[in-house]
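Presented as structure tokens, the chain that follows is alone, the form predicted alone.
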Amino acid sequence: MLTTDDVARFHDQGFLALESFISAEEVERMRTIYDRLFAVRAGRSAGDQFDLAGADDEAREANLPQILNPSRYAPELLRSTTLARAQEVLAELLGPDATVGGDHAINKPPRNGVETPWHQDEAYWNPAVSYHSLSIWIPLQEATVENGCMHFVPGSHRGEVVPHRPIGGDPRVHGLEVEPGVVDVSAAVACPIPAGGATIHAGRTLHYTSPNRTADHRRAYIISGGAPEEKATEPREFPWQAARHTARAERANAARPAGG
């Protein structure tokens, strides 16, 4: 699917935006998927659906909905274009042993959708593990400015991870965000990319999406993937994790299996 420039241009700026990803019928496809899925907040008793961006209280409106595998809730998307492409690319990006490793769904709803502030996605993961990942986030509708299309900083995935905090300062939000005042974004480049289009970004690439100002959702679909994973080398601590005390954690808890 790629050319060697894209390819080349990947690695050095540890981010690609692709005008074309998917085909429109797809888009179409994948869009029933997942409206279904959010109208009944698929994955909610088992922690896989709740607010990225809010402390997931069950009588308010959640400010950015999240599902976590939404393919575990709709298996048919195991068996999708989509799936296939990414499986291409990750192969094209990082060698033939890279693999797809999971899926999720962000939904910014219209007029109300907070910003998903600077962030690395490397700062979710385990400190004690080397990664060689990226991750595929596929627009289903067009995606701009104004409705929250993805922002890089070229380059940003040659660095370590920075210091995070939950978003806000406040322990009861699953989300990340990058500590005020840590990192300079004033190189920041914004993708906007046509429905079925992708961006593609490394595990360390910093990356930001503005808020949602238009009349509809902003729906993304993102796959991630990447070579397998080897101990770090160095010790490394992610304290910010620890500091998150959120509802999404407590049902995920309680839906594990006793001895699981």
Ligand SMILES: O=C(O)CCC(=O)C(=O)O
Given for the second form:
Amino acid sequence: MLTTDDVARFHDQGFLALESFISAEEVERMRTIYDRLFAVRAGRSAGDQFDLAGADDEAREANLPQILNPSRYAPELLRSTTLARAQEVLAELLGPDATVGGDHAINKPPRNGVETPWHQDEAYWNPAVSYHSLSIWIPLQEATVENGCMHFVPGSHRGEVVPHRPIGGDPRVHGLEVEPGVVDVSAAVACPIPAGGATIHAGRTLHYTSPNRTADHRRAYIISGGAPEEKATEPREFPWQAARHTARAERANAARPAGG
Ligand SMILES: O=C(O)CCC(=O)C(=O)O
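Form predicted alone already given; the form predicted together with the ligand follows:
Below is the entire complex, every chain and molecule, led by the chain shown above.
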């Protein structure tokens, strides 16, 4: 799928923008599944569906609806061309042992003023593990600056995980953002791409998406994966993870089988 230049650019810059990743027919097929999952709030009671950027109030419309593990609720996603392509790209960028680890979906409602703030994906993960990972972000319509395309800080994947906090400093919010004033994002680049394109970023690449100012949803389906995990060589702590007390986590705990 990728050229030698693409592979070199990914390792140098920490991200790639591809104009063409899946076909128009596959976009259509994925979008039908995607819209159905959000319409029924798939995974809500298991804590897999929630508001990434709000207090996740049952009674209020979500700022930034997210579904973790959508393929758990639509297993046909596991047999999609999209997933097969993701597996190819993982092997090309991270080596033959790299595999798909999971999927999620973030759906920015129309005329929604909420950004997905600057963060590194690794800030969400286990600090005791050393990752060699990436995420493939696939918009199911054109992604533009106006509807919430990806922005990246080139080279930021080479740094450490910087301090994060729950978005807005609100412990009820699942989403994380870089602590204000900690990073310089003045060199960031926006990556508008057509429907069927994809952006790919490493686990530590700083990224952001703009608010959706259009009349349509901004749908993104995201597949993550990596090389086999190793134990981190240096002890690390991510205190921002324990700083959250979310309704999502309460639902997930309540849904867990007793003794499990
Ligand atoms: O789609 C978005 O708004 C954010 C996506 C993101 O942060 C990610 O894929 O890691």
